[in-house]
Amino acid sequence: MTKQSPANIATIPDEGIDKGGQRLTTDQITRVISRHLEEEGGARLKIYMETCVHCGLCSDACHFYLSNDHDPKFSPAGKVKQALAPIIRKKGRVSVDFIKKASEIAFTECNLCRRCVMYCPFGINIAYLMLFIRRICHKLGVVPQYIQDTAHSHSATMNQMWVKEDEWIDTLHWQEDEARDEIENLRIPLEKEGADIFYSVIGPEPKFRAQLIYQAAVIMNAAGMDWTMPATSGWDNSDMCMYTGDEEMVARLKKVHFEAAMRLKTKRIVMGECGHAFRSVHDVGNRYLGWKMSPLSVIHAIEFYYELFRDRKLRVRQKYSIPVTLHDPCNVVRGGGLHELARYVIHETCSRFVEMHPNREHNYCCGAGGGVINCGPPYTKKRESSSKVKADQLADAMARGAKVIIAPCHNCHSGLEDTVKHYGLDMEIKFLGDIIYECIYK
């Protein structure tokens, strides 16, 4: 078979990059990219793109080439070699339609996941050459529509969700009677001044997870932990922004967020199961804005729950006991090393666990993260049909007992919920906090 360049691979149809492509020319297109070159094309892009030998030892940490039966134009040199190598080359001089397959390529093709940069003999980071593409696309206007969207959704209302204010405090509201049915003396604290702790979130909690909320209540309740949350916008910590290439719309973001914890004299943030937020908050965003550190300490919800089991603040009444294992999620594992803490938890709430293999910074990624999810259903297919690896090693742990998937982040939850369907897999995916709440109360 003939392979064939970028410029005459079939796209999948996508209103964002057809659109978006029909509105350049080949000129503006030269002029952006070598702008963007040398304005933040520095050092460490050009030590990447001249260290790569291709020898393809990234090739098999790569979910979609091991998926896509070894094809190499899903390998990470593969993909670079595609969609970056050449407008490096040319210094800009790509085509529309080169554009558009680029698009496509580093928006759904790749999950940022960083796997790949442990198989690299020069530690080469694929994540930020894709990232590399993706803010050149942003800046030709050239993304997938529904990530974009996202984007415009936050760049609107500090949400990617376009939950309006009265909402917002509507739907914590509604989440404290139902828990007080339950637990009288359960509180959701608004806007108290000198907690220890300001709680955030991702847009999705309110709109479809609210009783992820009424969990968290309750586990902050049985701790007697002195928290809480924002009523004005800063309350989302989720950031599409990071994977469209919008930088400034990042540190727009990550500086409402921070704003809004030390408006209220808070000591810390603790963040809900979210990697990709995470990653935004802890990493990227102060960074962004010119901080060489946040201006108050950062928590995801896994060191929380592992402080909370640590310190004995709260007491299990009886273990979760149905098999579980764990999917490490590649921003709070990989990207912030968690993996223990995880573990710790679930050895405190579960009374049998199922290893998966590989696992804990080995372990394959969701196929849902790094904004690809975010694409949409154009891409559906192609996303599940490159989680196979994914599925093979689901299949290992649930041959040998699990019944349970723990996917501590949001994203990696809804494309494990594909991939179990996809591939017909009788399993249940949970949430840390899930089982916390199970084995708390129930």
Second form
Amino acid sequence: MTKQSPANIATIPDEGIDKGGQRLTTDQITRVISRHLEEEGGARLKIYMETCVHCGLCSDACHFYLSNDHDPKFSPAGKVKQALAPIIRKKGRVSVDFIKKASEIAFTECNLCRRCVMYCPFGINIAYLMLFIRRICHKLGVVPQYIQDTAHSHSATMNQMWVKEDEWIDTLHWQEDEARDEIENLRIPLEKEGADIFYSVIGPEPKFRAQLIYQAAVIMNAAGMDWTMPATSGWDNSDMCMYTGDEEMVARLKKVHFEAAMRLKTKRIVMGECGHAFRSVHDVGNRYLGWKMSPLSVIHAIEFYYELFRDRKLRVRQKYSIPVTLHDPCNVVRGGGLHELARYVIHETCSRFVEMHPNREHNYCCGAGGGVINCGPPYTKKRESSSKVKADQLADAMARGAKVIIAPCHNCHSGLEDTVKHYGLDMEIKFLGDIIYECIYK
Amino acid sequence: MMHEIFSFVRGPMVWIAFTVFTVGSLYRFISMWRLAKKKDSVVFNYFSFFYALRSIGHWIFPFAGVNMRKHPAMTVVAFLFHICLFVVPIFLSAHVIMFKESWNISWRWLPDPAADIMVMIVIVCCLFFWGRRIFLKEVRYLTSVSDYLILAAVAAPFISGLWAYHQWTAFSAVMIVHIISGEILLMIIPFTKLSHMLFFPFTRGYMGSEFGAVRHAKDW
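The structure above corresponds to the form predicted alone; please give the structure of the form predicted together with the partner chain next.
What follows is the entire complex, opening with the chain shown before.
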């Protein structure tokens, strides 16, 4: 009898993959893939596939591999072997079942965290290869339903959460109202032309975590910033299309975002504490629009907070006394080098800081990023069991006193919440903004 | 008969092997360059020499990266292997003398006992790689027949060379095997996974550029 690892237990069917697969024939698959290989399979794909010498050194980088009992099927190169190598070898002549399996691997067994890129001696970008598969699945219409829904929302509403324009404006007014109970005359300035800062957030903030907008307004107010948010589309900087392989939509989304900031003649974009949105705005979306770097200055909340403390714009009333640890999100650390700035902010605001190990660029992924958590309930169990190594890392930080995990990224936040709950860790998860809000003179 | 084969592999075949290797490598570089120009312009736009060299520097220096420290045995073996693999064929006295005889050019060569040891190091390293493919499940899972064949292709000229040098049994036949296997190895470099020898600086350099210049992070 084969031992069934918890990761293989599928309890909830995924209609996106199942129904998407039902509509396909092998001929269609072959036609789509061979055209895709012809149009987009370039030198990187060729060299990455041809030079990988199958040394297996990427395995130790991957939390899926480490958490699933060192099962080689979960190693980065193992996933390429299963999901991409046959596509290349057979020039796209693969079955429907193969595509369904490849979709599941590329979407739910890789967080695109790029840790393995730092472990491969050749620098083979396995996240690129996984995205290559995801784009094939996108073109074939075999994408997990939940994340596809967010992509649909993006294309219909230009935000991730089906938030209508009046709901967005209403949410800001509501948060402004709430905040005025605490701080008289506080404003969330909408549509202020010529403001220094264009503040953008991800769709889930107005949808589920409106208090974060409240907190941001309080921080902006305390620091005396000249800021604004748009009343139109472009307020949402998030980008699930980047993860479903819908590159055309990535370009549309980023265009709307940049154009909103430019229409208001703002000097720069400050983003809320989100990792994948930073990846999209700083690194990916600009490329699809033909900009080498973003067309106007974009900074992540970490860097913004760092500037506020460095320039003494914020003053700390009382440092946060509960011991904290920091989870370095892949997209702002491995993807943005903001790890030391985050530590600077923590040292300014917290009295006790415990490092988790490994940390900085080598931190383990939260297990949620790369759109994995967005693939929804069918994969929650797999995601939780694949975060075992993360849980061990957190437990170790907890044993050394940490009670609060600071995670300056929405995806990480949600992923860590699941991990902490699943593994019974007594830890709380906070954003940097939560801590700052608590500690400063308002 | 033996003599004819010998003079063929010692003569025209050498030219063929070196030509296939050089022209093949050039072809690979040029075609890859053109493909990249057409479909991967991102590589050229984001390539940064400083960050490329920073990354390559860290990866060609033993134990400079975290993963190298995680696998100390593999690191030692991989470095010893690659160093000996390059140094021995180029600086072996017998090889240098052949150049001297043919073209009257020569360079300093290794003392034979040193070369002898280095060849044995290469062979032991190949055994180590072989063992990894058999005993480590994450490597075994990735390994296909071609990986064993390539390993054999690399080991063959060294094993036969050692054999011929020590004049063990049937060494003159083994000498022919040595020459042919060396020539085959040279010829397959551009067209197999051994092409990592050609492309390593580019893959590593490109990733180093992306990590350094765009993402402000280390990649080692």
